[in-house]
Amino acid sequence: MKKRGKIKVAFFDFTGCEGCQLNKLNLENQLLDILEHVDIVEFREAMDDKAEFYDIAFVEGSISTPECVNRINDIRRRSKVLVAIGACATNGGINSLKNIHDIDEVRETVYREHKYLFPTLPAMPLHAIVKVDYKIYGCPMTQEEFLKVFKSLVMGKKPQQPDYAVCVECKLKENECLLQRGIFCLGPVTRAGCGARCPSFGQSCIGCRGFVSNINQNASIEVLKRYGYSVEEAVKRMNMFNVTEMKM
């Protein structure tokens, strides 16, 4: 990506639990190798330095206030490549559950008589406001996928990311289908790339990586109905991480 000098990399966070930020700090065995090739110029969790421009900006969290909109526009202007990391940044994540309620009721519930001091917006993924070059999905994003994308960008290559269902990875691991075992699972509609981590440990896929492209949501719900789940239950589970992607 950069022919001279080290690549300038910055990390930013918006509304979220900062789990993805901590996941990066836990890369103890890889950090020194990474720092041979890049300069970390901004990272609130680890340093006070600021920079004017960045070759790569990794951004976590959803956009949820007018101040967030101004700030992400400023980061985009300063960045050659912007990468959304984690469920909140890529599709709004759990924060977007507030979007199915009246926004004034949400503010009243959280802030009571002080609600007018805290302007808020429906939670949005980064791409709702600015151009996003690449996305690293998941809640939290996995270290493996982060390193894979990071290394590709440092080497000037386009990261290859899957756009097929978690079920594919589950079958490759020869896991027994959780739906057929009577366990609710969103593997058939969720974007792969996690290695079917949760189903491999007997836990249902909860859809934290967002939906695969062009899914037929009505057909997905019909399939879940065949396994005994009501429409309300299916929509409720699908909403958990994917309110901004739901079309019903």
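The term rigid core refers to the maximal set of C-alpha atoms that superpose within 1.5 Å between the two forms. Residue numbers count along the first chain shown, from 1. In this text the structure is predicted, and so the values were computed from the model without any measurement. What changes on going to the form predicted together with the partner chain:
Taking 2 Å as the criterion, residue 211 does not count as shifted between the two forms: its C-alpha moves by less than this amount when the rigid core is aligned.
Taking the rigid core as fixed, one finds a CA shift for residue 183 of 2 Å or more between the two forms.
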The other form holds:
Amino acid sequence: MKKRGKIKVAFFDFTGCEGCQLNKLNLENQLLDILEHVDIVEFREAMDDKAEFYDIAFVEGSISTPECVNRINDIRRRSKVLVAIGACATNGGINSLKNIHDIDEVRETVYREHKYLFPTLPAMPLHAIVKVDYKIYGCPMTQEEFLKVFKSLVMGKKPQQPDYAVCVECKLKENECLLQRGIFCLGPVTRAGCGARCPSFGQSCIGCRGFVSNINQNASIEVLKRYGYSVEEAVKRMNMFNVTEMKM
Amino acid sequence: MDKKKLSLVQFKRVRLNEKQLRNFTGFLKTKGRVYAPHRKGEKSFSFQEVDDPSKVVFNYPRTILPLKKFFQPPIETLLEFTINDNSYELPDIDNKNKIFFGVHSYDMQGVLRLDYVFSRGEPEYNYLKRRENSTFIGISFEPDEYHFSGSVGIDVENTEGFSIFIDIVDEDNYVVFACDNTGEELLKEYGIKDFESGEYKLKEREFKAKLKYHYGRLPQIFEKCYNYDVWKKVSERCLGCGNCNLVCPTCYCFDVEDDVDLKIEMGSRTRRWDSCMLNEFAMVAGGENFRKELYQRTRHRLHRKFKYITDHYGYPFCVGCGRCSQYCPADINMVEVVNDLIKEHEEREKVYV
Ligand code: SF4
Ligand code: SF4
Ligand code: SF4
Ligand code: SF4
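Next block, the form predicted together with the partner chain, ref. the form predicted on its own:
Shown next: the complete complex, the earlier chain at its head.
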């Protein structure tokens, strides 16, 4: 535990829907306890102050313009620990779907004749540009996981985060497996931590928390094929939240 | 008929119809908490506490999770601590009377195998405490395409561990055997006065899935198979999701985690099931991973079932329940993997002899 002064914490956002930011503001009940340990020095959603230096910077959203690149480099320089929060920041998230199209086509579709006013890049996770110390996954990230990582950082220890499949949490709850009912589910390759929320309500996991590391991608496509999807369809399903992690 | 099937004959028995058997289940509730298979979702079953005996399922292929969930819960609090004064408290472990109704022979063997590992060396207090005061009532089943307990020496009618065993003749015909004094007492208290004895003809039950060799010959194969091709072939299809471990009645690995409250004053230590098929299972401090590759993990899992513990226990640490195969998203089948190993073994021996 840090004794000398309070820890300076800042929040930043890049390309994303700001769902993760809002999810933090919803932490009303816990916020007072958090503030005992930290000073929040920058948080666009909630305040206007600026600071020169941060002990922890929480960054949401993906990098998608040259301007983002400069800004994230600047934030990195001023932060001791940088934490990527939410799918957009950790693996590019849904934004990266644009990467599978021609970038000019994308600009054309969005900005029409004004496209030259808006330079754009393929959507990238933060770690494509700067060193990221920790990641909080999910679309949106969950409050539980945010608090867990937050507490570990305040205590100065490495957060314990799952790098196993959603199936693990699903089995711990003894849910009826969707596969058993002939419905495919991305749980076997998706990173746990959500408590298998969707399968617990009988919904397939759509992979919003990104892949577990080192997934066997060919095997996953084979499995989707077994459930009647074509290769294109299988890739499409896996792409939804995971374009930047696909190896094809 | 082999020896084990004959052994049922030595027990007193009584015939009950469906209604009587449900009544008996209801009566058991006066003796402790009763757990029995219930429907779970559309196609699955699960051991749940009996509330309404009419909801108990007598005839089912297998439950999602085995009985281990009662003795080694999926997530359990090991202790609660206070940071300021460095003190801690242990939670109360529930060891009240429990009756497990409708257990299949392979699942009973699963419990007996866990008893073995948890009572050796440093005895596992929480497990053994929860395991106290448990009574088991077995029931027969029709082997489906995944069951292969016959191949690891466990017949459908294996009564080891049971106080009562129920043979399902048909939907309204159950033959209930009193396998020990506890069982006999329970039946008497329920109101059974006359027991039958003597000749009892069992239905012939065939296992559709079979290992090619008698389990006694498997150690010979596992002695030599470390570098066989089968491991890599299987793992090309494997997702490393861990489903196979989590549902297995003889897997007991766990991970321990500490969590503190936001004020950083109090906290708790919990443990949850882990699985050797998962990425990080063999990772140690510093980030070194001893079984980085999937094929190494598959190989470890099977050695763990058929070699490592078998070497001192004598029997495979797989009870042939078929859960790992049924719940594998990649359709990797335990029987096929072992039979492929046997095949590769035969081929290699042929070449080198
Ligand atoms: S429902 Fe999905 S997440 Fe749950 S066990 Fe089945 S495949 Fe895994
Ligand atoms: S189950 Fe899958 S889609 Fe649902 S919250 Fe978890 S990771 Fe996201
Ligand atoms: S359940 Fe199947 S795919 Fe998943 S780890 Fe086990 S063998 Fe591999
Ligand atoms: S290895 Fe598979 S078949 Fe054997 S006991 Fe475990 S889950 Fe059942």
